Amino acid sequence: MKPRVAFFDFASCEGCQLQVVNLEESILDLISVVDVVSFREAMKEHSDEYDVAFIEGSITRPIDEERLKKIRGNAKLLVALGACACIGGVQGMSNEWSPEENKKEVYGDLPGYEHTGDDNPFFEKPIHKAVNEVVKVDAYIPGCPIDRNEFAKIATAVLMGKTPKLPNYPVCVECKKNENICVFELGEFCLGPVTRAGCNAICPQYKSGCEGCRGFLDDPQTNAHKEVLEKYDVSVEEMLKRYNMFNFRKEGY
C-alpha cells in the first residue's frame, strides 16, 4: 500500500506548495510511489487518513494550533515546508510590535481601519510561530519559496524512512562554486556568510543579496560576518534589521 500524503497550509502565500506543483513531469514520479489524499492547491478531494503531512505556513491563532495538533495526531511523519513553517517567516516580524502598531502600519488612515479593532474576532492578536513551537517536526524543507528539487530529494528520503540532512555550510560556498562576484562588491547587503546553503545561491547568482530565508547555520560564524560588514561599511542597525526579516530567533532545525 502506498504511503498516504497530505498537504496543509496556514499563514503563508502558499508559494511553496506551488513549487511542488511546478515539479511538472517529475511529479509523476512522486505520485507513482505515494497516494496524495489532500492537496488543496492541486485537487478538490480530501481525506483525514494520511501517513505524511507537509505543513506550509506559520501558526498564528489558537485555532490554528489546535488544527495543527490534530494533523500531527493523524500523521506518522510531519514535514515543515518553507520558511514560514520552519522559522516563522517574514510575518514573524510582527511579533515585535503591538496589534495596534501593526494595524496602523498596514492600514494607515484608510477607510475601514476602524473595523480592525480588538472587538473583531478576525483581528485577534496574532503571534506567529514556527511549526516546531507547537508540535514535533520530523523533517524540514527551508526556503522562500522552497527549491522544488530539494523537495523531491527530501520527500524521497522521508518516504524511504531515512532522516534527511540539510547542508550545514554557508551560501558563500555555493557562490564560490558558481564563481559569483560577491554581492558586497556590488554594493548589496548579503546574509550568505551565516545562512544555510542548499539553494545554489540563487539570489546572489542574479546579483541580489541573500536574505536568509533558509535560516541560520547550526554554528553561524557571526564574528566573520561582522568583519565582512565592517570591511564594506555596513552599520550594525542595518545588519540587525536584515537578520530579523525571516525571524531568525527561531531555532531547532
Given for the second form:
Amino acid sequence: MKPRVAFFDFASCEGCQLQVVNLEESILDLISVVDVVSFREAMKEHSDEYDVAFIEGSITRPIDEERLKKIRGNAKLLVALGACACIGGVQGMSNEWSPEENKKEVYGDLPGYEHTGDDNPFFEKPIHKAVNEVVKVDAYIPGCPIDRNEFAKIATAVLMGKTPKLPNYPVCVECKKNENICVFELGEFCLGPVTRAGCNAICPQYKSGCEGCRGFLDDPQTNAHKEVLEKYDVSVEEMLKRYNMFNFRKEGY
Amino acid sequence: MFGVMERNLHIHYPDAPPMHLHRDELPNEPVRYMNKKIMSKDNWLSFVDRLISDDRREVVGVQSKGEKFVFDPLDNAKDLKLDHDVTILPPKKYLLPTCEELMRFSLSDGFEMESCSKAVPRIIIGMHPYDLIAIQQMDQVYLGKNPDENYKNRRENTLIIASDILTVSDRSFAASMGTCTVSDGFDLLVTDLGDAVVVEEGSPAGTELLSKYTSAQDAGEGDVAKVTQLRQKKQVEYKVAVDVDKKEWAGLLEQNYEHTVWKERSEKCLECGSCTLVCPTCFCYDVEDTASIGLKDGVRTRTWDGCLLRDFTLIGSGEVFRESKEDRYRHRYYRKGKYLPERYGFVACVGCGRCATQCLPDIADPADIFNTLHGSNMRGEPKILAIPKVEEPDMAEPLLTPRPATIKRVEKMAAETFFEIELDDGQPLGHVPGQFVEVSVFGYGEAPISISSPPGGNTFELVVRTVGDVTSKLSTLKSGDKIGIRGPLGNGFDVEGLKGKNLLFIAGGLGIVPMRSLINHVLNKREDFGEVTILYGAKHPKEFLFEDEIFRWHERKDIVHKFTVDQCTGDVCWEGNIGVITTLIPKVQFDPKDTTAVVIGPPIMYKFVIRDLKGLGMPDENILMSLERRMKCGVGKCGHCQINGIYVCKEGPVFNYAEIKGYPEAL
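Could you present the same protein in the form predicted together with its partner chain, rather than the form predicted on its own shown above?
Entire complex below, previous chain first.
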C-alpha cells in the first residue's frame, strides 16, 4: 500500500502548501508513490487515516495544540512545513507582548471586541509556538516559503526511510557557489552567515540580505557575526529587529 | 572544424615531484611556443566575436557584475573585460563545477546506472596567471595516475586564452608568490596594450585558433618590450606582500602548530566556508545521492565542500573528527603551505587574494598569517608531519564508477549484518587484509566498509553496523540484491612483512571485523608466522561477532586467545574475563621487543592499549593499527579523511604507530 499523506494548516498564510501545489508536473510523480488523503488547499476529500502528516503554520491557541496532538497521534511521521511550523514564523514577533496586549492592539474597543476574551476558545491566550514546542517533529522543511526542490528532497528522504537531512552550513556557501556579490558590500546586512542554507541563497541572489527565515544553524557563530555587524556599523536596534523577524529571541540577542 | 585539435600536448600528467621541489624547479620544461603576434584592438574584438559566432565551443570570458567581475558566457566581444582585478569565483568552476552529476541510476531495476561525464567544449578568455597556475595544480591532483574522468574530459575540452594582469587586486599578493606572470599552460596569452593587443601562442591549438579566425602579424621587438615593461610595472603595484618566501612556509608551519594565532583568529571565524569556496586551489568535494520525487530513479551529484565547515569530517555514527574551530581554521593553512607542497611539490596558494576579499571578519588572508608567523618569536615543538610514501595502485575501473555486485548471503549477527558478496564480472576482489571498499546503495549513497574475509576466493565478506543511511538500507537487503562496489581501497597490512613475526592481535568491538581478514589469513598460513595471540573484547557477551569461528579457535593448539567484556548484565552467562581490553594484556605471555601488535578498535581504545604496550617495553614501530575517518572518495581527492596531511583512504587505514604518533589529529 502506498503511504497515505495529509496536509494540515495552522496559523500561516498557507503559502507553503501552495508551493507544494506549484510542484506542477512533478506532483503527478509524487502522487504516484503516495496517496494524498487530506489537503484542504488542493482537494475536497478528507480522511483521518494517514501515515505522514505535513503541518504548516505556528501553533497558537489551546484548541490548536489539541488538534495538533490528535494529528500527531494519527501520524507515523510528522513533518513541519515552512518557517511558521519550523520556528514560529514572523508572527512569533508578537510574543514580545502578552496575549491581552496583542488583542487590545488589534481589536481595541471596536464593536465585537467583547467576543475576543479568553472565554472564547478561538481567542484563548494566543501565543505563537513552533510545532516542535508542542509535539515531536520527525522532519523539517524550513523557509518562508519552502523551497520546492527541498520539499522534494525531504519528502523523498522520508518516503525512503533516509535521514531527512538539512544542510548544516550557512547560506554563504550557496551564495558563493552562485557567485553573488556579498550583500554586505552592497551596504545591506545579512543573516546568511548564521542561517541554515538550502534556499539556494535566493534573497542575496536578488541583492537583498538574508532575513533568517530558515532558522539558525545548529551552532551559529553569533559572536563572530555580531563583530562583523559592528564592523559594518549596523546599530543594535537594527540588528535586533532583523534577528527577531523570524527568530524571535532564539539566540538571546 | 577543430576535430584534430586534441589538447593533450600541454596538459601534464605528472607524477608527484620529489619532496620539497617546487613548481618552478620542475624538470623537463614542456615545449614552449614563443610566437608572439600583434593585432589592433578592433581586430582583437572581431577575433573574439568570430570565436563567439563561428567556433563550435562555448566562449566564456570575464565580464562585469556590478562592481565585481565574473567568468560568464560571452554574447559579444564588447562585454569582455581584460582590465579586471579578480573574478568572484575562479575559473575552477568550469573544470570542477559547483554541482555536477556523476551518474544517474534506476531505483526500480536491480543495477542500472549510467555515468555522466558531460563536458561542454569551451574557450575561457581572460584568465589571469595565478588562476592558470592554480589549474596546473588541479591538473596534478585530478589527472595523476588514476585520473578523474569527469575532470579529464572537461580539461581536454577546454582552451585557455589567458590575459596579463592590468589591474592589481587590492588584496592580491601574486607578486610575492611568483604567480603574477606565467610562461606556459595557456593556449594563448593576451596582453592589452591599449591601442593594440599582443597575443602569445602557447600551444598548437592556440596557434590554430589564431590562424583560423584572424590574421595577425608577428609582434615586433618594440611590442614585446612593451609587454615586458607592462609586467614589470604591474609587479611593483601590489599593496600586499608576504615577507617569507613560499618555499619556507612549510618550515614555518612545522614550528608553529601551537601558535596562538590559530585560536585568536578562529574565534572570529563565521565558519561560512567562503575562503575555501572562492579559492582556486581548494578542490575538495562531497558526493550525495538524491532520488527523484517519484522514486523511480535518482542521481549521484558531486558538489564543492570545504574543510572550514564543521560537517566536513562528520561520519555516519555522528562523530566529527576535526571538532574544534581552531583545528578547522588551522587545517586550511597547513593544507596550503605544508600538506599539498609535501605531496605534490606546489604551494597551494597563488596569492589571488580572493579569500581575503570575501572573508567578512577578515581572518582568511594567507599573507597576514604567514607574515604574523614569520614576525613572531613564538615557536613550539616542531611537528614535521611527513606523509608516508605509498605507491598509488592502478585502479581497474574508472575512479568514481562502482562495479555491480550481488549479495550472495546475508546473516544477522548481534547488532550487525554479515554479507557475502560477489562481483558481477566474476573477478575476485583481489584485496589484502586491512583494505576497505566503498559500497553503493543507489539513492542512499556510498559508505566505506572494511573487508572482513581473508584474500582469495571469488566472493568477499563485509560486516555492517547500522549507523547511517547507507548502512541502514544495506541491512535490509537480501540475497540476490544488487549493490555497487569500488575498491579494494587503502593500503592494507603488509602481509609479507609480517611473515615470521610473533603476532599479538588486540581487537575491540567492531575492530574484529577488519582484523578477521588478517587473523584468518594468518591462521590459513599458520606456518608462515611465529607465535599468535588473539585478545578480543566486546562491551557485552551478546556483542561478540563470528562466534562459530571463535569456537573453532578453542580447538587450535597453535594459538593463544583470550576474551573480555566491559560488563556482564542481564541473563547472559559469562565465565570469562570482565574488564576493558587492557586487562587481558598482563594475562598473556609475549616478548614485547619481538612481537608485532595489531590493534583495531574504537578511538578511545588506542590510547590505553598503546600506553600499556609501551609500558611493557614494546617499541613504537611494533604497533600496527587501523584508523577510521570519513573516507568518501577513497582515492585521496575529496579531502574528508585527512589526518593532518595524510589521506587515511590512501596512506591508511593501516598505520604504524611510530609513523603516526606525531600527528595531532591521529589519536
